[in-house]
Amino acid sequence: MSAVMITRKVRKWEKLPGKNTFCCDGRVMMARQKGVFYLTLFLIVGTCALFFAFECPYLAVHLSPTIPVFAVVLFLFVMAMLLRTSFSDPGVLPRALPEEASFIEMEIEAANGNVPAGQRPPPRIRNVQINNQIVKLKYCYTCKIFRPPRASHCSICDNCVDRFDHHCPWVGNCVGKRNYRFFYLFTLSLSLLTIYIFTFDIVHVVMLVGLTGFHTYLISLNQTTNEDIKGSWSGKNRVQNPYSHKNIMKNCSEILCGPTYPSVLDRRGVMQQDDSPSLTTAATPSSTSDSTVPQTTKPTAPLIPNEHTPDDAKPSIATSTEISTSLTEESESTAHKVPPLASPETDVEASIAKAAAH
């Protein structure tokens, strides 16, 4: 009897906190409610496939060849963005440590002095300065960290995801700084999709391009939906953008041309975690019983032999000739022993004899 130390390799998305689902060993991330997701690959999968089945051979023969094979290019362009939106980290802050969140309630303690009893605290927020602008920082009881700038707590997700745009169910994931990116070139590379295949059919879409307008006109001002909704930047405060670079090719260069942020939730590091030691036997042989082995009947020959049935298992030709024999002998016997069935002319026949015998 031995005891054995086993250590198993943890990866952090094990552990991760939140309400997100993890595959591929943690290379694909979303959100636990899928079900529009797959509504939305089936309407796109569908209303493709329709149109390649029916529309593409017609419009190939009669207009050009070039129709459905762009119409192919910019399906697959599309759903390489759809599940790069749907399967990315949208940037979820990984949450403080518990030293951390204790040093960071140190922190706040100390700076805001004894809070008399019955007293609401103050908030917890922080000032940094961005572009000659204070901006504040807000602490999150969920994560235990002060949000960076433009970053919010997703509740559906329930994780903090860096420069928050919406939690889209449409993709299934959240939509924020590191695949904000593909969800806008999903929605612009879908609205012409959609215009190339409802144009041959006479169908107008307005709902799918005023969304990608509205996102055009987020970037141009550098603005979230989040922030737009809330008014962040307008309204009764007044208070001018400070993310803006006041010029709208600065803006969209920023964000459709700037560089990939890298994630900083570490998904698929190492954990080393130990299990408790198990004790491993040696294991006594048990005796085995004789297994009893089923007889095997020798199947009988079908009725009417054929390629399959056994040689021993055909007639012969010999046996079925004497059959055949015994049946003719046994037939002629039979047609002796019966008398002729009378007729009337055999009658007829046999008053004219009587008559002439008298």
Contents of the next structure:
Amino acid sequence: MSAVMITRKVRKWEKLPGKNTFCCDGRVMMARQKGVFYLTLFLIVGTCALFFAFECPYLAVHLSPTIPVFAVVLFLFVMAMLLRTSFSDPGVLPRALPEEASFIEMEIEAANGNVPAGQRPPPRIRNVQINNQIVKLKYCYTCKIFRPPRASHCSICDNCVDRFDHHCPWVGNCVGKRNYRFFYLFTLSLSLLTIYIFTFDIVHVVMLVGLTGFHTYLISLNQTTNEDIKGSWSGKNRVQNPYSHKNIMKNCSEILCGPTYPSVLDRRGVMQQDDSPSLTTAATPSSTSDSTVPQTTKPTAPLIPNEHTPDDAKPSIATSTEISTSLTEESESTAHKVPPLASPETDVEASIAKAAAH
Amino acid sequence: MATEFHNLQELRHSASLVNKVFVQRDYSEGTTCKFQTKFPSELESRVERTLFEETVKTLNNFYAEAEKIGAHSYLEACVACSTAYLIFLCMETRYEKVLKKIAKYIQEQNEKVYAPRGLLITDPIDRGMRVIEISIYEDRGSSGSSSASSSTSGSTAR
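Could I have the structure of this protein in the form predicted in complex with the partner chain, to go alongside the form predicted alone above?
First the chain shown before, then all remaining chains and molecules of the complex.
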């Protein structure tokens, strides 16, 4: 019985020298350090997400729905260009195979001649003429090739790259002959996207700056917005603001550097079980001959109800009539005059005048 | 000719590699892909100069066609850009089409011209577009009845 050897297909990318990372079975090629690339992704996606979530609904309704649509298209183009730049081969020159490397070495030795021991070998340079100009091609000791013109060795990726522009940490890859176009379109489209978003944001920024300026004005004059709208302290016939210290610094320091006022609500205080009798029981016609002022058990209920008293604080009509009749009976006999509870005249002056009339 | 082979398979199986010659890039016109037409001295006894130059010139023409910047390349670039380069998922680029033509041409040249002379041309794309590698093969058998011995030695080797 023969053993069946299952050999896994080994792709060329697995054997490539250099410091690149490969993904998707060799379809994606990047540099080893990818941290800054993730930051770039996060910044672009994050800013645009905020823009789409908060600005676009307003813009679509009040201005035009094409504005967010164009922003989406531009954003997708930016992402496509970024990914294309980051994931593609920048134009890496493969290293020379052993036969080619030794062929070149022999050529160099033939050109330089025998180097006496102890002397440094001359630099490996090959001169070529390009459009009537002499260009020196340098020999790459890592890749064992004479670099083509405009190629350079990237130490981060440990590759020679054709038409090497630079190694960009923001895209996590080298920029060379094959992906320079995408890199440029990425920066161009991202600039457009940033300007586009900022144009709409600048309106909000201007509004915010205006609001801040307005409140700075109010603080310096120790005025409230309400007073400013009503024009309480402006105008010729109006009184001057009595609360102002007449000094900008003093007004500002009162608002900004004044004391921290405590809250009087005691929101977290524990409620007490209150057993004191209600208003109705207290107002039953008492057998007491004393002229007792019916006392309200709730300390917050005013003796003179007005339009602002809550209804449950006001005494009920039935009991109030009882009170008033009992009061009037008593008031006739006594010199004490107590203003009736349910009297339609709640004005202090009217009740005083009424008392004076008696 | 010292040796004669019938086809590429025989060449690979029965011959031994003697040497490799590397035809370098010609940068006199810039960075466009072009190979030197200078005839290497190692091939003097193997192949006619004219045949070699013909091969290299045809290859240079193919590469010039692929890298030409004109109406076709503008159109391809504009269409691709407008689709955010997604169109290349379904479409082949012009360069890729020309590379296929080159591969076919090299195979044809190997079969017709170079293999019968004990030579083999490697596609430059397999060497990073840096060199045209020409492998020189020598027959393992004696140089006398070369074709008969090569076929017998070839069959025993298999």
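Numbering follows the first chain given and starts at 1. Predicted model only: the values in this text are computed from it and were never measured. Rigid core: the largest C-alpha set superposing within 1.5 Å between the two forms.
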Core aligned, does the CA of Asp266 move at least 2 Å between these two forms? yes
Yes/no, Lys246 Cα shift of 2 Å or more between these two forms with rigid core fixed: yes
Does Ile255 show a Cα shift reaching 2 Å between these two forms after rigid-core superposition? yes
